[in-house]
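Below sits a lone chain in structure tokens, taken as the form predicted on its own.
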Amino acid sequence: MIGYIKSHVVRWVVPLAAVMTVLLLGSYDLRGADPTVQVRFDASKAGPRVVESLTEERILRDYRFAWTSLTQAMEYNTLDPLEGPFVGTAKQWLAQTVVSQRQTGLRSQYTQQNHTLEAVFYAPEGDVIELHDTAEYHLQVLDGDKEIHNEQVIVRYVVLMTPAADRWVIRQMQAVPQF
């Protein structure tokens, strides 16, 4: 009776572990980032070393699922989307402004994002890049449900993004007044 069991759970439990391991490696993918965060990323002035294709391609795809994640995190006031896109004093700074919102019950909207991404320092060893940001989106801070305010802005920042096991991830991100 026991091997009969045994054999039903292997042959049921086997082929469904093998497509729910396929459907978690690909979720990276499949929850990707929001298609209305647009970004525009120009590595022509990248220099000592020149941004391969592929690189490039990698780049902008963990840069807007960043935003994806930056957005979710600010909305519904949670640190895991802040969960690999982000580490070092990014993530640090992150997290501190979704806790000092929960404490203060405020939640913030970014919509309509755009982003013009310009590389300009790639490392010799390809350890590190500097991003410049010019981000222009629509910002809406609400108490609750309440909005207690809402403006169209245009923010520069100056991003380190460094390469992980299996992404890009944004090592340190500030906002200044002007490149």
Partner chain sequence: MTLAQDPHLPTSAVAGDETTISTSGNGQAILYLVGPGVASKREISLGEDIHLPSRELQNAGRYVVSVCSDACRSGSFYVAAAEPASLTFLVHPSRVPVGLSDAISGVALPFDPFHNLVRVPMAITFQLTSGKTAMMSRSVQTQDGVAWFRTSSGKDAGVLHVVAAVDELSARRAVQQVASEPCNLRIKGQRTPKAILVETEPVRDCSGNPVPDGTIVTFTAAEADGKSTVDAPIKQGVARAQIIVTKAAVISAASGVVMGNELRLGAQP
Given for the second form:
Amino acid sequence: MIGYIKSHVVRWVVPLAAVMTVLLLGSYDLRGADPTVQVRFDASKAGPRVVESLTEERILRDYRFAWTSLTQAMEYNTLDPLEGPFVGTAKQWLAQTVVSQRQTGLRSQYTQQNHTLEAVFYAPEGDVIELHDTAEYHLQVLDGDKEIHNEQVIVRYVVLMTPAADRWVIRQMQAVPQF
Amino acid sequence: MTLAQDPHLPTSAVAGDETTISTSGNGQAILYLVGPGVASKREISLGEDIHLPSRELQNAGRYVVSVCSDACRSGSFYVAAAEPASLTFLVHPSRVPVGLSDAISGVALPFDPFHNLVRVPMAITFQLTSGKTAMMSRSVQTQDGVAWFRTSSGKDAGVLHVVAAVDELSARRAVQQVASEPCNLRIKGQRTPKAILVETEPVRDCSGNPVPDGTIVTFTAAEADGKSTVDAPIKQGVARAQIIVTKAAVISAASGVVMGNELRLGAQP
Amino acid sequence: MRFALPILLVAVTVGLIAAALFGVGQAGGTVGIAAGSALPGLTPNAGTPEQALANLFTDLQRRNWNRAFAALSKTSGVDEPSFIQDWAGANGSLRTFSNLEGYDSRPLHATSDDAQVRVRLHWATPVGPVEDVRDFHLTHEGDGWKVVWPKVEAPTVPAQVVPVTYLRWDLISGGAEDGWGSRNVDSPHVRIISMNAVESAEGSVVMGEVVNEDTIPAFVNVNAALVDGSGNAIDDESSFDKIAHVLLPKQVSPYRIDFPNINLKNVKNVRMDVKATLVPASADPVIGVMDQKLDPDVQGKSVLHGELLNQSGQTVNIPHVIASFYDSNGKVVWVADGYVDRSLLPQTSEPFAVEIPRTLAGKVQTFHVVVNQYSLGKS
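So the form predicted on its own is up there; where is the form predicted in complex with its partner chain?
Below, the chain from earlier opens the complete complex, with every other chain and molecule after it.
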């Protein structure tokens, strides 16, 4: 009897384990490169309006999410992640980049991201905030499987975020040589 | 095919302007350009100048250039915003009570024809006009692409025109200045065969501005065993209602937090 | 033997049909309209007052006006058109969209010649079930009982011109090509001025009042989310029709949000959210609420009743009354609403009544009534 149970268990456990392994590996592969996005946010110098602590938390959360979405969009050349965190010009530019990458067979990987975010202007009525992001990340550009560019870089972004119904969204994101 | 050194990239480029990249070496290679809104590749001949058309450089930001033959060599350059072509102008609030300090604010952001934020400092003039009266004119230098102002609302109800201008560019918004809370709400009554016709005197705020039409005035007639109420909107400065009262009653009026006088009526004969 | 089953089935079917045809109103005190006659000529004789009412309601439900009117007592003070209008409604009123679903009847008194029956009519309407209590007088005429239909005082409006200072608000918005910031007309500023959460027989209720503090009309909706001790949302609901959605400047509306089958003991926190949007609106019609009194009704329930007076020159098809009730501290302890099933013609009045729970009747000190209105062809 015990032998029968054992053989049954083995008969089910082995394929189950195999399926789980495949799923886990698959999910790992889908995640691709390390998606961790580290963001530090200093809102103390913003003005003329003081950034409320809840707003600060939301902006930090939504900015991190926006970069996670951007990373996925650029790596997998998909537009879906751009829906929500980006609007206006920022969304248009990123969508254009994704479409161009699809056409040319390119993709970009942003990894090891560390963002030092500083609020420099917060409108009196709270309807726009300007942020300076000193972003350090590893950028790899691939043509198919061929690496054409690889660098560890610090890029400075001027970012405009505006409040939407349930989150803060990036409306403008412009890299600049210096603040 | 050899690629002697990194591609020579422009030190400064402006959005919408074409630019040139030079390479060294000889033979064929592939040039990749990846930047905001663009990811292109093309075959080039090494040693010749490569022309980047303006349509590929409309968006301000960082562009990565890679030239690959047997190996890849990369570099990057920045494209800056062009001259301003439009102003985004955020003005709040849309409606403001008169005589309120620091109640109106505006934020102006200059953008070039390609929707790039122009960060070069420039003077933006904010002008507020009520009727033919200039209420404020202020020149503010942009900082990180933003200029803003804050000011008090005027004394008179009406449309306040708010303009932001830089060189030939301008953006115009309208703020409705409205009366504050009613002041001295007074009512009078007149018996008709069927009911009491009650109406307010012209409802004004403490500065004499008429309270906006549509504002609700609640008339209440309190009798010994019940009450009657009418929520009547102010029309042409006055709120009117008819209340059916047969017994002795006290009629009063209220609008928001402001209470008016009381009318005491005897029973209808 | 092989015919036994078909014969049995036929017999049972005939028996059921007969039971359905002749069984109208035989159920005793509570009689349902659904048990009425389906074929002309098979209506049972009105041998009892209840049977007479059942026959009448069956005909009315089928809109068989001639038969229904013929079944009324000769002493009824009503002609056929008035009788039909009294029952079926007119002028796009709520009654014109309603159907009688059923009723409960209770004899109040009866002699051999006349009887008084109290009937609770259950109407199916577009705004949900509506109940109406009416007392019917019946007399014994000839070989059966007949309903005496009271004289109907239908409001009549003399031909006249009612001058109206028309006041409305229009909204100018930018075009589709306009950029960011060019369409920034602020939403109306509205504020919840009170909120109270109570346990009711059906579950939990969140209620209070909301005010439009702005100088323009606002379309308002109040939402509430119930949160448990762990911070998880239990349920969220909106005020739906228990609020006056369009609020003019400085206007106050009660709101009530029902959470059926949710025990308030499990609720740790209530998250309130009020949404206000700009809408084109009109300041008319003005409807006065006259002679408001809180009295017990014939069934002993506490009822706020009064008269709605249409002070404008347009017909209000479906008036809707929402009332907030306050305790001695001015706290909102209940919000109730009720639809008036008659339309409100210009310059005329219609009675209304809204009920409050027996448990709260003793607490209520004052009340505030607002009138919502729905007019055909207008948003």
